Amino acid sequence: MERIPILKMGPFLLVTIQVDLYDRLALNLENDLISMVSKTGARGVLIDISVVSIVDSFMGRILGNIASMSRIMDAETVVVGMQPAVAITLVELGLTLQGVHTALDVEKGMELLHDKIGLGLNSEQEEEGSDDSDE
């Protein structure tokens, strides 16, 4: 059975969807992702959909479900890399993706996740900088 890899990166889970999702694969991703949030105690989920060129109402609902379930489990969800055609389709379908934060790319998505859980990247960099000056 085909699965989409879920990587743990610090307090976050990273999912890069490299194929167009069909219904069974999307449902597996939803189940696997929520299980991983529970198992790892992840505080955020970043989903990169930059390769996804087709989206339908089912896929939109799956993204919303992932965000809702993750939030209940104290994790934020950010979707990054949305192509313009996908965004247009989601709006035309009337899907608002409640609870899903979006960012243009992975870097901005990680910054957003850090901000959402109170681990600002700038404060970490400042701390690292202050550590260097103490040495």
Given for the second form:
Amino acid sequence: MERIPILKMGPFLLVTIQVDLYDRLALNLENDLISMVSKTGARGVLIDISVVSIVDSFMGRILGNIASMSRIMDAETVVVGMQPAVAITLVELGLTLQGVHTALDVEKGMELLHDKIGLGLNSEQEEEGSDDSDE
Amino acid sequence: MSKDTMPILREQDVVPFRNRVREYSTKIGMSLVNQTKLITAASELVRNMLKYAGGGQVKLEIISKNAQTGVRLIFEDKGPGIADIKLAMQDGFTTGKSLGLGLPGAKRLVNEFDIVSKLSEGTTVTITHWKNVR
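What would the structure be for the form predicted in complex with its partner chain, rather than the form predicted on its own?
Let's see the whole complex now, leading with the same chain.
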């Protein structure tokens, strides 16, 4: 059976969706990811959808499910790389992707995950754009 | 390739169908955003067709009106039909376990949307998306 590979990277799981998802594949991904979170104790899940050209409400629901299930298991979910056309379409469709964090690309997504679980280089104290002003 | 019919009988038919819609919209030079909207709407509608009617068929055609070119898709099923179309067109209404965005969402994504349904006979949804509008 076709499966989307899940890579473990430190405390995170990394998924790059390289094909247009059909339902079965998406459901398998949901199952596999949740089992992997449980098995590895991962604290974060990063899903790259930069080559996905269509996100319909089914796919949106799967992403939402992954996020809620991960959260219950103490892991955050970040979806990265959404194409502009997909973002526009999602908004008009009325899909809010509740509970799903998003970031522009994999790098920013990783930063966000680090921040979320408190491993960030600059942790909680200086969130509000204090990059060059203090010290 | 300006007119075609595709049967949609199984979940596996969805991806090839989406690709066909993409071919049609690319052929007339539709922008990427409009393509994405159209394909997403089409994806919602075939999913409904599979889920509530066990499948059906879709007619695809390229049409022109005045100076406009567009893609028209007609989704026909012989399912149980929709008892209350007004209710079915409301956001968040679903008889299944979905988000209830299929019909109203699809309507928002395309330029023209028409639905006709007869109980125990079936449902026909027609959508049209123009190349240059929006």
